[in-house]
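First, one chain by itself in structure tokens, the form predicted alone.
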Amino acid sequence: MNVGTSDRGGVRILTLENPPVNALSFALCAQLLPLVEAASADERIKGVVFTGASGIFSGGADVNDFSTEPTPETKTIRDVIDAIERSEKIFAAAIDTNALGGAFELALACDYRIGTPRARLSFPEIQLGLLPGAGGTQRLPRLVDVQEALQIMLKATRLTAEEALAKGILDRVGDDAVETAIAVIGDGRKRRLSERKAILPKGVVPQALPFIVSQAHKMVPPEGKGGYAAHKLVDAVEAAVTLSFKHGLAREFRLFDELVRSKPSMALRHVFFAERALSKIPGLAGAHATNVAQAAVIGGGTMGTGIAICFADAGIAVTVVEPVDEQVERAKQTIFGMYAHQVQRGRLTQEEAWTRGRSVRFTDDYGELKECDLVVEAVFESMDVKKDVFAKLDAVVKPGGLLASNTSTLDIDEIATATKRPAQVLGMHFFAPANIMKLLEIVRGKATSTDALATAFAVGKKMRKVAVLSGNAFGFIGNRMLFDYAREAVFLAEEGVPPYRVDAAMKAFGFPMGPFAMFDLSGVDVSWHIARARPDVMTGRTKIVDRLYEMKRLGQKTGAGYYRYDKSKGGGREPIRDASVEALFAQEAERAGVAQRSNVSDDEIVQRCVYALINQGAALLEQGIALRPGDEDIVYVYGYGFPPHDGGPMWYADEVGVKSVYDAILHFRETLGAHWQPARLLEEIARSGGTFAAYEAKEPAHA
């Protein structure tokens, strides 16, 4: 870590050097501040250019510093910017690639901002439950109007050099930003944004500001539902208009300091760090990842087509094996329709879309896969069918080629017995729709080699997936935890709580949909098949799933499941309460002798569903199926819609107190039945007064 210095023609160049992203850490700022002050005091220097080493301006603040309590001696980017404000010199930012967060604020504090065509500017703080805290909320509305500034910050918009130039955020764009910045300083003068007034949108008078602010507050989620930082951001931008620059800055600093200590921000920062820890897998450091140049997908259904798109988007040629002509045509229409849509939205050029679409080819001949580096099977969820596919693949795919299953529940080790290469067999569980959902569970069998795992993780990274390692357990991490969540939802309905009430409570908690709407989306037949395979993990006390299956109420695809669906309304996707299903639950409960309850609160609904997730998560940790609590949180935030401002189920357990969760489970065991058995690890942490955040895996996730 260092700040390089050099002089050229009366201009001092300060080069940020803090690999890998030149983060503006407290330590770097402690070096940078005296250099800014020295340049300001040097009569030979007319101006200062900030640039970054290794072709990167700066990725912004070091997120680790947000959890550090500053001391009077601590120097931050605020101190550096304050020194710029006091200086009589001219300052310019020479931006190549990223200027994010605090780095964008540093650039805004300068008199001039010069970018290369690769420059990208963004305020991503909202994604960590924060707002720009070094003057960004005060300076940006003095460069673009307050409404546009607010949208840039609320949406964490990543501005290209071209967009930033058009908005006046960048002054110039050239191939050599440093040389251009030096020239601008030679001809330029001081022009600090702090000396300007905030810009109101065209045609808006000052008297209308309260209305604009009120509308902005209405457009973001409630504070308790993930919108805490967004509301504070609106308040900070309002201050840019209503207060002097000095007082607006003080207001921003106070709001930032409130947010950095808030539970939502701490949870979101946990997710940030948990995602970056995913690749830290014991024993994988020396593994060799095979370059995957050719891939294949077995099955051209919805999931197989989505996986093929993932390969195409990653620049990997892919062959889809699908014997049914009608299915091939549907898959082709899906692929080219999706790419056409991306062209219309401006996300791809016509040439890029054509290249990606043409990189997916179809065949019905397994023999064409002999040179594939990786094959992903995505056929019907049946062990016999999958083993037959793997036996065929083993016979034709070249030695060294990896064979992966997209199974969501089945035993990877048993699948591997159909081959003579168990070390090269693993699970790659995509989440539907595969080309949209970011989560990818990579499942290690007992014989899976570290090289195979390294290759799968490398492919996941190319696909821009969030890849999580799982051991080989029925349902792996996500679905195995989900089965307990689903069990409690069904048990509640059996006890007389209507499905719509269960769903409403879980949506109010923060899930995008409730469990019964989720069952209907995935298909009641899916639940039925899983219950046949493993009644020990997926069953209620009644025959409700059997009854719905017999009645062909399979969910959205048949227009009826736990809810009704009207195709004339919302495309047939909006669940409509169905009293006949509630009556069916009551009939089945009476047959099974399940007592009806009239006093179930929303709090109990949430606790039973969420605490079931937590308890099973603890069990998977003690079994070594999951490596870290944070891995389980990532699975649930990215794969199942757990509210990120609550950090995932295991972080949430720490928030409410592991002891409180444990005591509630003991109460449920006493009042609801022996299936509420606390996991040993949950009990250990509760009795010790510890947290899941402090838990360390004793060994890697295994089969």
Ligand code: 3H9
Given for the second form:
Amino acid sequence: MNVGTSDRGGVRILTLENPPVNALSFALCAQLLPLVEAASADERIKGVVFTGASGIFSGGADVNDFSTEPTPETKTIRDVIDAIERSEKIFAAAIDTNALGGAFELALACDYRIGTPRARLSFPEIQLGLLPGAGGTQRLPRLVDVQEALQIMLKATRLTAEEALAKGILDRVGDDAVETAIAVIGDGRKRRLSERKAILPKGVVPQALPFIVSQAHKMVPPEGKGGYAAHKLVDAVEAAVTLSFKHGLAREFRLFDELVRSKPSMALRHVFFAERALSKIPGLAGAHATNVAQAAVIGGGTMGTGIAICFADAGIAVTVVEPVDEQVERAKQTIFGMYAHQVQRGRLTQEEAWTRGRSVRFTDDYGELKECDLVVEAVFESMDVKKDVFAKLDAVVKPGGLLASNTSTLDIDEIATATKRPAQVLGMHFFAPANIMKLLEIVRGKATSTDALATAFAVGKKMRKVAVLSGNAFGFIGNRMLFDYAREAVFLAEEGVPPYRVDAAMKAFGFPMGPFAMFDLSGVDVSWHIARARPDVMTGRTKIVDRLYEMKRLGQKTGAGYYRYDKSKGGGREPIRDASVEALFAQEAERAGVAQRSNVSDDEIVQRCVYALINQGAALLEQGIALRPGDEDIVYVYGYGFPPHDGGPMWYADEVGVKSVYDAILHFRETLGAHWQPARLLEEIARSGGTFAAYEAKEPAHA
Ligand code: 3H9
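Instead of the form predicted alone shown above, give the structure for the form predicted together with the ligand, please.
Whole complex next, starting from this chain.
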């Protein structure tokens, strides 16, 4: 970490060097501040250019610093910006690639902002449960109007150089931003944003400000549902108009400091770092990732088509093996329809869409897969069918080619026995719809080589997936935890809590949909098959799933499942409470001798469902199926809609207190039955007064 200094004519160039993203850490700011002050005091200097080393201006404040308590000696971006405000010199920011958060704020405090064509400016603070806290909420509304500033900050819009130039945020764009900045300083004068007034949108009178502000408050989620920082951000921007610059700044600082200590922000920062820790896998550092130039997908159904699109989007040519003509036609229509939509929305050019669409080929001949570096099988979920496919693939695909299964429950080691290359066999479990969902579970079999894993992670990165390593458990990480969550939801309904109430409680907790709506979406037949395959995992007390299955109430696709669906309402996707299902639950419960209860609170519903996730999460850690609690959190945030401002189930356990979770589980065991056996690891952490976050710091169990 360093700040490079050099002089060109009367201009001092200060280069931020703090790999990997030139974060403006407390330590870097402590170096930067005296350099700004020295330049300000130097009579030979007319101005200062800030730039970043290694092709990036800066990723903003160092997010790690937010967890340390600043001392009176601590120097932050605010101190550097104060020094710029006090100085009579002319300051310019020369921005190549990213200027994010605090770095954007540093640039806004400068008199001029110059970008290369690759410059990207944004305020991502909101995604960390924060607001721009180094003057951004006060300066941006003085450069673009209040409404536009709100949009940019609330949506964390990533402005391209062109957009920033058009909005007047960048003054110039040039291939050599430093050279341009030096020239601009040569002709320039001081232009402090702090001396301007906030700008109201065209045609808006000052009296209309409360309306803009109330609209902004309405646009964001409620405080308890992920909107905690957003409302404070709106308050800070309002202050830019209603208060003096100095007082507005003080307001922003206070709000930022409150947010840094808030639970939602701590949870979101955990998600940020947990996501970046995913690929740090013991033993993988020296592994060699093969370049995947040619891929294949076996099966052109919904899942296979989605996976083929992922390859095409990643720039990897892909062959889909599908013997049924109608299926091929349907897949082609899906692919071209999807790309046409992207062109319509302006997300892709016609040419890009063509290139991607054409990179997907269809065949019914395995013989064409000889040169494939990676094949993903996405056929019917049956061990016999999959083994047959793997045996065929093993016979044709070149030695070293990876063979992956998209199975969501089957044993990867058993699938690998159908081949002579178990080291090249692994799971790549995509989530539906595969081309939209970010989560990818990469499943390591007993014999899977580290090179194969490294290749799968590299492909996941190219696909812009969030890839999580899982051991070979039934349901891997996500579904294995889900089975216990689902069990509790069904048990609650058997005890007399109507499905709509369970769903409402889970939605109020923060899930986008409740468990019963989710069962109906994925299909009651799926639950039925799983319960048949593994009655030990999908433990049921009643025959409710069998009954629904017999009645062909398979969920949304048949217009009825746990709910009713009406095609004329919400396209047949909106769950409608169905008293007949509630009666069926009561009947089945009576037959199975499950006592009915009338006193189940919403808190109990949430605790039973969420603690079931936590308990199984702990068990998977103990067994080495999941590497870190953070990996499980990412699976739940990205794959199952766990509210990110609660950080994922394991982070949430720490927030509630692992001991409280453990005590509640003991109580459930006593009152609800032996299936509530606390995981050993949960017990250990609870007894020692520890946290899952601390466990994370330990050497992972499965390497
Ligand atoms: C802020 O600025 C507050 C101010 O308003 C007020 C202050 C008073 N800090 O993502 P990658 C690390 S809030 C610390 O894989 P990419 C990251 O952990 C901040 N570390 O790379 C990883 O470390 P490791 C607002 C950071 O090329 C490594 O860099 N800024 C930070 O795909 C590579 O990261 C943000 O929210 C950081 N700010 O993407 C920016 N940024 O190798 C968040 C990155 O040990 N960052 N790291 O795992 C990003 O969006 C992306 O990281 C970036 C690079 C686009 C920069």
